[in-house]
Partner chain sequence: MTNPREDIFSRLNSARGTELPQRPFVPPLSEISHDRDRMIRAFTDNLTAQTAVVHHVADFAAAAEKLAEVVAAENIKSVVVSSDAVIRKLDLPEWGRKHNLTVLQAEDCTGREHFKNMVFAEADAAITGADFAIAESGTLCLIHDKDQPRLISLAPIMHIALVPLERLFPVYESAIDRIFGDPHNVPSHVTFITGPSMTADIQGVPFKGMHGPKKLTVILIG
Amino acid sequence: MSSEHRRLPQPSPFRQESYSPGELSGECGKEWQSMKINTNEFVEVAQRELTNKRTRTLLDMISSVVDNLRDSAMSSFPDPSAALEYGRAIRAESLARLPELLDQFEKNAVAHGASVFWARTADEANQFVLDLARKRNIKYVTKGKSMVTEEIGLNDALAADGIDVFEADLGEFIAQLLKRPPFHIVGPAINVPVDEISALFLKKGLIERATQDPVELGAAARRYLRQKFQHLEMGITGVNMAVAETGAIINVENEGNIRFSKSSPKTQVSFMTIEKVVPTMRDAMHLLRLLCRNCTAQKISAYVSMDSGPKKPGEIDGPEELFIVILDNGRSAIYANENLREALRCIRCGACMYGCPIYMKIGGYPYGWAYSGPMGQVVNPLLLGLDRTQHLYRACTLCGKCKSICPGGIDHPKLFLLYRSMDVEGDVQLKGQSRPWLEQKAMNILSCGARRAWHWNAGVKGARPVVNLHARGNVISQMPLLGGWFRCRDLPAVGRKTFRERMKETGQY
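Output structure of the single chain, in the form predicted in complex with its partner chain:
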């Protein structure tokens, strides 16, 4: 994997500071940087978020509700497990046929009049939009919620060039005003308290007096963004699915901001990554069913919109030109590795996050980037490198819940174990770190010891008193050289004699 795709977005003049861990769900007034990559602060942020009462209350509340909702949504399928299996098969086939499907998609999209632009890196994609915006003399754009534009830092790139970007999804809009990363893929600002949003809207002049009413706040955002939509010249959106068979791109949403961004302006730019393509419209319909049930426990979202090219002559709204940016950003290199390829099956439904016992304790901030939860743990190490995401793929209980509900058919625990082993082995492509000299030696000694019974017995005998030197009361919670291991674990003190010794003493051995 070349290093170019990992280049970080340039810091913009508007987003200087990085957020301080743990204060993320804190009071208003502090302005956080939104998309600096902070995956290496996982432990610190997680620790602070664990003691953050608001985060805790919210997540506890959500976890008691969401799983049931999702379950009952899935049970509206006549045969839920068959539906899940079929979705997984579609995603597996989509990847197996990826080059062929991308080619077919492009041909069909172009035949309908869309312009397809291929981008290897975040920079290439950003540069394309910048040039386009300059040529069209664009002052501002609205953006529908899209993870890929977060991944490439598009907002910062445009802002640095003096083009205002308005996030148009309410949650993203709030997160953007707070300069804070999204807390969750489905509800990016679901954790931000009403009074904080009220204070923020007051400060920005969206409302005239403070209010505790979420509906009033939503209406204020509606008024504000409506002006933007009405005079919009260029709209930017992501893509949920791209259909090879027809060249259509599909967006799924509840609010209508994506529909506005695709209907009002003369220029539409839709961003997708290479793995978004699916074979047929019928496949897309099936995935749509799974996506909505898993994402928001709806049978279908309020709006699903499909574009095949720009508007036709005589049509009064809709884009005169439709650009589809197909982004690689490291994925073709991931694709080359058959074992890692599976991670590209994700359809971004968010189910795995709500299912994850880790996410449900710490929320989205510790993951430190656009993708959080098991999805982020699977994707971030591949996109950012194993070295910067150590804590992510290690923070997993391997309970397997994510895998069991994933409509993409991703085996998350298997991938985490793979990342761990690739890291230990110092994989070059993914920037594995291998282990410190001391740890390697310790492992060598351990494996040598474990090979012969008498080695083992002698070792255990010798080690016991040494280990117990560090016991406090009956608990060992710290030991020199093993600080990392004990960071989140305690051991009971070791018994004076081994089980076998005691068996011998009782004469039963």
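Output the form predicted alone next; the form predicted in complex with its partner chain has already been displayed.
The text that comes after this line covers the one chain and nothing more.
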């Protein structure tokens, strides 16, 4: 098979364009609504989710159960800490050698008969698939779970061209019918109650009578999707890892829908972003062990697919042609910045969500895009800009739990502080907004006072009577111009004497 590939000539722009919504009517495949980017609605959606009893009950259960299961799974390593460090070292090496590894991967993938297409932007990637579908007169496709295709709005692009898209992962399938973004990286519809799924399936004609039996509902979705697989001509999947040493692409899953999407059709398209490549199969195997344990507390997932090119002569299944789309979409610019580069270490295990006190209170919807939780807080600002995501990287307690369990070795708190700093300074590349004039002056005064003790003491004495004018009892709950800060906080009234003054009076200073 001939190779049709292009290099990434220049870093693509950071800004991701919005996707036009498709018309929603008729069959399930046409009902995917555009995944609008709603990161700027974080506060409003989070407040709403905080009052959602079902969401809160589910998250409370997850935080008490799944985290323990993950710890138990990790303890199956002879030395869990060493296993984590080894994984982090692999991801560090993968990024350090990224250009070299991508070249090696492409060379070996093409040698096995795959075609590699380098896409700088979401539009280029979508257009490639559209052109491919047109040439082969494709009317519908199935999609294995793929976050990157959600990032680029592939479903909308295909739907706008009259091509039906059927999500094959059960959770994604339910989310598609409900027209909602994923709630969680592992369980996109884990928060949807059974009665709602039953009503949905009844409305869409997947079942003839209402039932809350999960087995019946799963079987109904399976029957529906099996019909699509039977006459499938194009399957689209993501890629968990791409092995430079062999040119193989690897997928992990528990349902078998990715394997169906890869083995049934004549044409397969696999999407990967540039950071998915790892040096060797040995490295990939270790990362798989970490991925599964951190993701679902399994030693290994039910299905692991390793594909080196399309079907070979004599093989009974597999695609007749395999296209691998390597997407940049702003990542080469991230890679060029050594302070931001480690954001690309993420292996999409989702462990950081289980440990995050913020995600475990509000769930995935407030993050407003394909990537949620701490991984979303790290990735979204780089892909969408600091101006559209400032609530995300500010909604962090900096507790460091995500950093401590990340198998990729990402220092989330450090990146969040960096984003905040870049936003305050008005970073041009990432569209930092700077801060209002009044806030800047207040911070300058505070900084000046903190540099010298006598500045601070004089400032406290001068500010004390003014600040205490707003005290009710010994608590300050509101002050002019600081309504936002006091919305969920209060302060004790400033004491009549400072700590140093009291220490001097007692002779201890």
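Positions refer to the first chain, counted from 1. Only the largest set of C-alpha atoms that superpose within 1.5 Å between the two forms is called the rigid core. Nothing here was measured: the structure is a model prediction, and the numbers come from that model.
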property: Turn of the lesser rigid segment against the greater one between the two forms, rounded to whole degrees; result: 12
